[in-house]
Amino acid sequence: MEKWYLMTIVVLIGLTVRWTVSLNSYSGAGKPPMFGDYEAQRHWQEITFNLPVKQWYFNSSDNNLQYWGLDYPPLTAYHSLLCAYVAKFINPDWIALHTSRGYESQAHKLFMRTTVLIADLLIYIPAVVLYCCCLKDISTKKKIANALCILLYPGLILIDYGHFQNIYNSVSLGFALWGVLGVSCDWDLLGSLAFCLAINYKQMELYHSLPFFCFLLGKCFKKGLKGKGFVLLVKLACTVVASFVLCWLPFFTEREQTLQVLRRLFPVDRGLFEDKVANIWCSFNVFLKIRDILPRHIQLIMSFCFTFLSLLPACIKLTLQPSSKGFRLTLLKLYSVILFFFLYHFRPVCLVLSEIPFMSTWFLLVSTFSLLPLLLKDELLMPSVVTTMAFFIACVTSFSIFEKTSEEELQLKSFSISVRKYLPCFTFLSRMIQYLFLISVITMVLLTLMTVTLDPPQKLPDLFSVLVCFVSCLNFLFFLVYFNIIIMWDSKSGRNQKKIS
């Protein structure tokens, strides 16, 4: 009883922080003619409500795709349509065709913020609570603390409730987390269904599809493809196909309709340099002009190959040795898309916050810092500082992260033992990581202060944005190496334990 009482308080704290952040500014506020992502979401409600389904993804006089054209999967469009029906009931002017373009008011802002909060309450927050309650080998107190830290993660709060990204991240992440819960608890069909809903809400969830596929395929191999494993494989295939068919049914009537939706979902013509994000390409383009040297299609091929190759070892291991822990760690590995592909994604790291609290907290701080140029553009500096400090304090007090820096706590013991066979003096790894953390934090704080207080040189107007991008990328490269080590050495540690037993 006390457990649920405390969990309720944690949820209320999370909701309070979200709503407080939502009182601040948002993307494109009062900035015509394009405004921002807030306007994109409003415009999608306008389009889905006033136009037939067949016109949602096509350019026309009523649907100018250059003005925030719909470029997310069908479930996002259906969600926009649902919100539009509510908006129509409250104030038809909010979604009136053409005349509502750029509509802004306090009442409408309240409505839009409320739609995000409701989505959180229905999908994301229940998934977080249940996930934390299902964690094994930790106390009830730690489960509640884990839920608090996940719900206070500033990156997601600032994007959904501050910036108001043109998609409800909480919905796709909530469905994905339900999927993680399902397949981890052997509810494989329900987990597959939930993850398919995540993909059909936001195409970026495709990045997570490879670990899901490998984990479920590994389960089928383990059960035997000539018996129960084959039956499970067929059931999974039917579940995936049926869920996609139901979501895409209105767009399967004509071949061109389907192709147009796919073209809108995967706009590869934008290239790798649409914005200054903390990936390899944007960071090193400062020194080597990749954008000018290589044709766009070559950039795309390189990006895909690097991304795929960076994921391959962990996914092969997951297929051959399927385990819930390995599955979660492989999901973490997917943040390599930050480095090698178009976009970035941080949230899977929350899944191992209780297992590797020091490194997870550090990573999530860096991920929030990498959003600094975007948050400053939206006048969200104060909410960023406050939510980041609240998250950091929650992690420090809940997990005593500075006491969890030994090789064993960092899950680097088996790696260190292997290295010490050749380098007996290799005893400083834990201390080195602590120093790197200190350097990282000091650099982020100083760069934030410089960005806020100093004007960049006239010849280098993007200096601070590029520095934020570059520093974040260096941190992410370090984490890429770290997570690779704990994934690959985890299997060796497991084998050694089996031999001992």
Contents of the next structure:
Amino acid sequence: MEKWYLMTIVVLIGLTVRWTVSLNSYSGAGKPPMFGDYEAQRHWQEITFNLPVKQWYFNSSDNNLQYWGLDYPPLTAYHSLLCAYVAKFINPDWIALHTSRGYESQAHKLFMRTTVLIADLLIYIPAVVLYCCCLKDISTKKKIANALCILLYPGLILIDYGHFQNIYNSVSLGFALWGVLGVSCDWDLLGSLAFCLAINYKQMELYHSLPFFCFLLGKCFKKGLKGKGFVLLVKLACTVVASFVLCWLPFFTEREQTLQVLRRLFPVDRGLFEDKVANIWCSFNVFLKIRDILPRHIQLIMSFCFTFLSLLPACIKLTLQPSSKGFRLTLLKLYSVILFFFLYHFRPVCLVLSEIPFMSTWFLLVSTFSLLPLLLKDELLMPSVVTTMAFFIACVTSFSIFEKTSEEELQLKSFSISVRKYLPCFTFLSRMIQYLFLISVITMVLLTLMTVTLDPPQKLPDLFSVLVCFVSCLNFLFFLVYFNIIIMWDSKSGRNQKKIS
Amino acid sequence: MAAFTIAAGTGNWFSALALGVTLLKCLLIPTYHSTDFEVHRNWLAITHSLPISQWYYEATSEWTLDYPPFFAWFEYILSHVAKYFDQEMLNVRNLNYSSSRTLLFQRFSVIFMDVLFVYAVHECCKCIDGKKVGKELTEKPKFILSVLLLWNFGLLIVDHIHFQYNGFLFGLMLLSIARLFQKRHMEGAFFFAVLLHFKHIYLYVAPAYGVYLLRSYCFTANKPDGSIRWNSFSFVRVISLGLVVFLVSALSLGPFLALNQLPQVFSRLFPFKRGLCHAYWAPNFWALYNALDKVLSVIGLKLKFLDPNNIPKASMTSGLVQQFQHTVLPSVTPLTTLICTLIAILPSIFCLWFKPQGPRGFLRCLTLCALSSFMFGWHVHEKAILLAILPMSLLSVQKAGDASIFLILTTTGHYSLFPLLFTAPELPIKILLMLLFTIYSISSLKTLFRKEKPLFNWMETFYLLGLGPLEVCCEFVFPFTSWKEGNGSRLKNTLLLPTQTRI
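Could you output the structure for the form predicted in complex with its partner chain, given that the previous block was the form predicted alone?
Once more the chain from above appears, this time first in line as the rest of the complex follows.
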């Protein structure tokens, strides 16, 4: 069957799953006074529509920043404004200043869900489709299977269409993906423009900026700083500056405006973690109350330093030897590190799904599992179980992941050869990983069952949430080690190959 | 680990398809459900809390039991599982009771019973001989048939959104067809007899079964030219078939015969007091007849041929289920519809008798019986089109001619089911699923038969493409005009009629 028919069907399946998940409850449904992230989105439409631009980020009688104040960059605000215009056309009560607080109705829910779907359809899904079509060295069937698995990834669907997070993740992720696509296919200007838009949509994307920067810098170096490289560098710089200026134009008029926006975007008084998240600090906190010992700004500086230092070798390598694959792998490493420290963004693991299907599938399953406490709070158990199973089945049948657990397939060949120099009996790596996978899956299933059926003991009311975080964190630690090994040994084999050639 | 690999990783496509659609069905749990949900809850309550003698007399709720006894026993068995979910749903007085647990139970019961349908599809795939088109899995007839049946759009929205138990019933029908293909006639007859006592709508296709079994099973051999050999008649076979049907019927109707309730049961099963057309017109011949009558009456009034005082007040288009008189054209009685149906199925029955072509001929006759009954039957539901679509899927993967007819039938048939889901949240679902099924069916069958002539001529392509704008008009334009949406769907249905006449 022709490729575009199959791709259309895959996209339709993705859209159907998204819409059916959206029929469920959302965060903060029917829970005054603060409600939840859904109300935050509605409130931003109210604010951006009714107030002038200069007041969007400032505390005032009309704009109480304590009640879901705007804390994402201007592009989010513009998007909310656009949605608000549509809302005004349909029903002005949805965004009436002050009186629409806590507005909940079936029609409004339909409207909000539709805005997410349209944003997804316009930005994220085309990026995924194009990305899969541009993958090299794999058959058409595998490309389409890749697209199916990425579109079925439960984490993104459940957060955007179930929980309704107060940011349209698919938009920022879509832009970032366009950025990756552009930069990998040598459309550097487009790529960097897209990535700037991503940063201006959600400031968390700044974390990805280091690999982007290093990769593009490396490309400039490769072309030679005295000729084409310099031209490229200038062009890139202009693109970045221009996109930032365009987005921030209304806020550059006064210094106070710019500062206030920055203050809202980077609240330095928030700590290392909120609620129970599956990062290292939360797990560490169980043993040593680190949150209480160190002052807030020290915590922040510490985590930034760790992240930066662990990324430095890979980034340097990327600058010296810019390659598409190296770029993707560095992004991957970046994610594992960030996850480890902050818990944000696991989706771009999807990028290497076709190359390391087994580990990627495992990783994505764990990342979905780590969301469990959040999803249970929003009564999303059924959609989460169903979408996770669908994703798993899609990966298993598309990539036959259980047949790809040999050392070579896991890209651990060079690593195990090096280890075998010291330990000749180290032949059981592949089987060990399979058993670890089995244990991991069984633990996740058991924990899910326990969380759903049993009540936690009186003295430890958060027992299950903490256990979920702990288990997820252990898994992420394993992945961190794994991805580091891949990158380091990939560089070594790369160097060896260079010597030979 | 090896066992795990075999179970999960060998790429068993059939299991993946079945599991995938089951997961989709689970996602459809929170969607809109129609009054059929309350119907089945009521039947659970009736069969659970009342003795058998009361089952066909109970009328607290307007949704009285009007399916044959086997279905009542099925609801009885279900009710014993239901009591663990929510005891309150089994109270006959709890009208319109729909707690979240009730919803969960009912939806899961439908999903669970679909296991029989999955098994039947598996058996049907065995009856298809694989044409050597290509090595690609997705181009094998078995694969295409599995998707067309397991992921059938009509079945998904009628069973898992609108709420009905058609899955396992069609499973029984497909199983009986598969058994006939496998020359296991007694089993085929048995399954069909059981099916009739689950839902009597399958009487529509009983003539096909009757004639085929008589001609091709009871007469054990043919003359060399294919015509009937009278002396090969086997009394043993006739009697054993009769015995099977008799025993099944005895099991089903026996208790009610003993209670002298047969007339009451039959009046419940065949309610002729309901009108010629269902609340939403099924796109059949009588819908056109009604439309013509309406048009003529409007013209007659304008041209002063008719006296306004003589026009009956009740309107056929009001969406109610009643008996009507036609204004201009002669009124239609149940007997008329029966005669029309019999005339319509006569050609195919004759073919099946005089020129039997084995199981494939039987399947063709079955599809035609279903379609003729749909066109000319009394009080036909639009869901009855599935009776023709599902068996035809088996024919579509084997011959190009059948494939093109199938595609037109299935696209328009599925489209005619759209009025069943009229709520806003379900609009994207029905459009997405319809697009999914239509694109898949057209592209896969086109690929399968790419070496033969194209499946559609320009008229058919134009007709099919016209469905898109029609849907846009009905869903987005009509509601904002002075016409009520109800009229829009009737317009839609009458426009779908040409497809039936082509077949």
